[in-house]
Amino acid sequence: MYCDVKVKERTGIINPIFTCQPCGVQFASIGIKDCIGIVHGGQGCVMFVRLLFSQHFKESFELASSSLHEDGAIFGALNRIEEGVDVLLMRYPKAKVIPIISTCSTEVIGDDIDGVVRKLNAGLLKEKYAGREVHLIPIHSPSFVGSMVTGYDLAVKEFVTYFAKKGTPTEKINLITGWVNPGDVTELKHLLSVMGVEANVLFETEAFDSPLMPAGNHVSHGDTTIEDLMDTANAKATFALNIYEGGKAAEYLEDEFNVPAIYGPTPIGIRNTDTFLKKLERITGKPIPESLVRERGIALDAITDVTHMFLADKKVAIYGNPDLVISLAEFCLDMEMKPVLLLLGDDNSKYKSDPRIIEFQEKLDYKMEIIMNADLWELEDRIKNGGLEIDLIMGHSKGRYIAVGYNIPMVRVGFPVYDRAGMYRHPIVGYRGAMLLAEQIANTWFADMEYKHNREPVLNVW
């Protein structure tokens, strides 16, 4: 078996791939319109994950905190979230979708915020904003097991659990996107655009990308609506694009009101983008237009221009959320790269059965290494005591030290990008992004052989 997926071996986390579950949920909750989430846990649980997102999308976003102190926790502090509340709506009068996310501190004394949100429809809600429209969720995220990544899986669910209503069956698909960028979801729209099928597309993200504006400056908010959410039971078929990121939801939809569930792939590279298509031609029964036809081509010819020639056996090490990484190493595969080291930064035990995966330790015929549970330790490590030689390190920004310190280029890919400036801008599914990408990819080791004043790129010609 050239493909070996395992656990490392030390229990501590030294400089984490990525962070909580609390980080996920809100993710979510700032895809939806007219939606602000209140964050039941200290004003770090809040604070951090903020910055996160305005370090990547350069912009500001509405979340709020119950600012959880000592006497909350060793008291209780429900009293808090009925503040919260009855504050977020007096000063924001569209607001109308508030999930209660808790957090590890406020989980461990067991605050229950699902008798709360029953206490405040009963009482705040029926006295104070009688007539309103107003959705108390309470979602548990305790930070202390997953991450964001099952954080946002789980909040999608949550969402569409309470919002789905069966009503009269429609042509229009369920997208869930999955953790991505803007870009990607203005990518994803135009697919579905030019092949005429209509979708409930969770989460439009687009507007993330805010204008400033004569009038002044626009909050940044996603667009899926109300309406959208309880239109998912009626859809013909929902994708879920990243199957760690939207699965759930996906799953209950099929349980509870037979939509037909649709898991992947995740369009990343020509061959994913393929089989994307042909699944949405399936189901709509919309033919594949000439105008996508010859999208691939133009992909297909600028993925030419750079594959064999500038990054064939390539050796590359991919981190970051599992879908993603899963995807780029099967898009540098199709670009004759070897991906050798895959870091995956939980411990999901569904990892090792996940049919790509298992694609991977059947066809390949190097050596690949998928560690579970991973950080960034693992691969400086590896780097530095273990002897592993890579011409390309993928991921987003917080590994930028290690190629920094080991003279490596990197691509930046994925959530937080910070020291890439409108990457969230730039797609990486659909055919157009995979052009870009491996343009990208092909740039950044000409950019370092430049830096490394390497006269000739080393070609893999012959």
Contents of the next structure:
Amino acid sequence: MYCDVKVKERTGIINPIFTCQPCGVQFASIGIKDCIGIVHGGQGCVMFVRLLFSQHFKESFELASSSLHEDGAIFGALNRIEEGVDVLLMRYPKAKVIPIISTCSTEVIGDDIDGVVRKLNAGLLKEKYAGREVHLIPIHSPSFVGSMVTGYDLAVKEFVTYFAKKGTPTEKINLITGWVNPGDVTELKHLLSVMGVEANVLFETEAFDSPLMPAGNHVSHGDTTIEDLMDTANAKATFALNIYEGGKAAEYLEDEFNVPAIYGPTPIGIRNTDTFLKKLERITGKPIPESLVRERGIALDAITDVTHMFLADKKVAIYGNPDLVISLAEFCLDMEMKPVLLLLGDDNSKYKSDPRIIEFQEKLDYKMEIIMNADLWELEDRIKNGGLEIDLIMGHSKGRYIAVGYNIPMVRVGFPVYDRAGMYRHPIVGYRGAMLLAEQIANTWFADMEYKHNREPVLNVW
Amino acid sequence: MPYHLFKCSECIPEREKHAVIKGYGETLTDALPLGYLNTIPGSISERGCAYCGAKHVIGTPMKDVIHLSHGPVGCTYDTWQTKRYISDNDNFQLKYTFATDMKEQHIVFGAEKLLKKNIKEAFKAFPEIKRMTIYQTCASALIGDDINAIAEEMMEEMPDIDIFVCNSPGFGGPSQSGGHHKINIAWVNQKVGTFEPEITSDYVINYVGEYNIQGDQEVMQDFFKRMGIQVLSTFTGNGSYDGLRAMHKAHLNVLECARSAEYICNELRVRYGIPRLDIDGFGFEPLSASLRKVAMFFGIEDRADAIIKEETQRWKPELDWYKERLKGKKVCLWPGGSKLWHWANVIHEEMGVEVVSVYTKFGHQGDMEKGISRCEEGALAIDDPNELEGIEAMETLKPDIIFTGKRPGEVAKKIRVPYLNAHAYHNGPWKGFEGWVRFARDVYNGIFSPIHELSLLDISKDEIPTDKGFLTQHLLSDVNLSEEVKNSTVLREYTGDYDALKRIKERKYPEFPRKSGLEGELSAV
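Would you mind giving the form predicted together with the partner chain, to go alongside the form predicted on its own above?
Up next: the whole complex, starting with the chain shown before.
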């Protein structure tokens, strides 16, 4: 077997690939309209996550803290949630959805966030906010379990579980995008639109790329409504494009409301987009229109220009969110590249039985390593001390110093990307995304050829 | 009373005493907001936690150290690559961060074994690094791991290593300020006095409360070296671990950020008799006065005067070029803590801007006292501001520019106020004479941006001239300037390099003959 799947041998983490669960929950909550989460823990658990979002999107998002201080850590801090909900509701008249997001500290001290929500529903909301639509949703996301990826998966499920309500069946599908960029959402909506398919999109984050308007608009927010979430119970099917980022919610909707769950594919690359559209066609009965044949053709035309001349046999290391990493590797293979190292940054035991990883193990004819519970040192150590030679790194900005330090060209992809401008706007999904990504890979390689005077004259004509 | 209650905060009246307007002719006692109190939950305050105050602000700028956080991975990840404190050892502390990766089973059964393994692994990965700081987090504090005991054990097992332990969990105090205090005291308790340095000068200082944002420390160290002063240690930007263990051997503590690091200076004064001298590296006058004060302490005023003269001659015409163009521009000075008083008066004096508001996220009342006394009458001072108050203030005050953090800067951008990063700077360093000109240039480029000009227009409503192909900063800034200023042969725009540190790195320093026996005399002061 050429594909070696293993767990990082070291215990600790040197340069993490992921942050912890509460970040994933916060990312899901900013996708919902009129939603401001309260993170129950120290202030850093919110302040830094807001900073991270603003590093990536160059925007500010609203998230609140219960501001756990020393007394709360000792005596319990549920009173801080009660006060926090009240203050938030008084000052943000639009706020309707308030997830109460626990962290490691408040899970360790055992604060009963479910109990306090019941208390607030029976008390404060009835008395002071009678007639106002408010949804308090306790979400347990201890930082010592899983990662930001599982936090996101969990949050999508919690929101769907809270809101989904059986009504009249619709022709819509549920589209759970996973942890993607506004540019990806635009592209996915484009595919649905030309297919003539309507969807409840979880989450509508296109508006994260928000304009600078004459009247001013101080924060960015998602546009998925409470109605969208309620309606998820009535859809024809749920497409959880990323298995690890929305799969749980799809499973819930299938179990509870018999809405068929379709897991994957993450539509990165031509082949995965084909699979997505074919599945969509099968479920909705809507044919794939000529315009997509053309779009696909344009992408293939562009990708062919760079594939066997430039990309073939280039060795790549990829790290980041699991569905992203796996599907990028699949796309790279179609472009004749050789992903030699995939790093998955948490200890999810399901990776081992992931059919896509099993396919790597069964079919690859060169050596690929997949490291689970990985950190970025797994990559750097192999380069610095293990003699690993790679031509390209694909991953998010936290790994930038490996590229900088060892002069390896790097394509920024995933979350967070803060050292390149506007990447959140560029789709990597769909045919267009495949084309743009292939071109970005090629252009990154070209720039590197020039800086290093590495056969750069071949670029004169191709 | 000059208290100011924001409209958006009328429903939380306790906020009233956290904001004041500096009234005309009023004394400071009439106008001091409350400070450093517990945050109101749900208010969307901008404060961070005590872990970040200890680890992220003060701990991590130490350059030759493995910075290991004992807890789940998030604290480590979140405080990594979000600051601009560089170092002259290829930024080791920026590039590498370490987490013990505490999981559920460790919460239940304890994580001390996990910590031990982590320590060994980290030193194995970086054999050239022999020093480590371990940071407690909320999780490791609550499960009660004895990090100090583990550190002692490991130091016995591996004699060539040294470990510092910082117990400052995120929930310890109203803001990051609690962490500043804890790590100051922990360092002086655990590490000062455990290393004997080589003394190479008759004049030896610790440079304290300086974090080398974009090279500030290297700029200031350059001045000290040109005066023949040995900077034994810097607490902590670009500082080395062993240098900081030797702080007890300095003759003088030169203190920059009194908010985050006065604690250790006060302890060093009590325990080792080392005097504290507060200085200010921002602005021509404060910096000149500071260099003179330090020199005066050692009786080498002539050396300081020579530097001040040379630097002022070189850079003052450039500062004044910007001052002429920035006169009367309104500034919201909204940093984290100490910069509100470092900058409040000097940006008015030397750049000509009007400070219409000051705020502090984690400052104490003492910081406000200094800040308010230095800012303009009529200015609005806010303690622990929150999102809505910030927006309300900007909409009322209509500043031309705001100096604040990265994320609040995004809010400002949306309501069409240009922002400069007060914590990490735009094109720093901003300390030193040249640095101060770089700051002025950043302010100028922020305010007089043709793109910013366009963002103020509404294409659907406003009259927009159709005969203009482009505008430049000059065309915007020089509209109402007198011919004399416009055509001045003295004033000029910034002429330094993109990287201001290059020249410093190449500098050869003069050798000053040493006087014998002076060392003992001075340390007895």
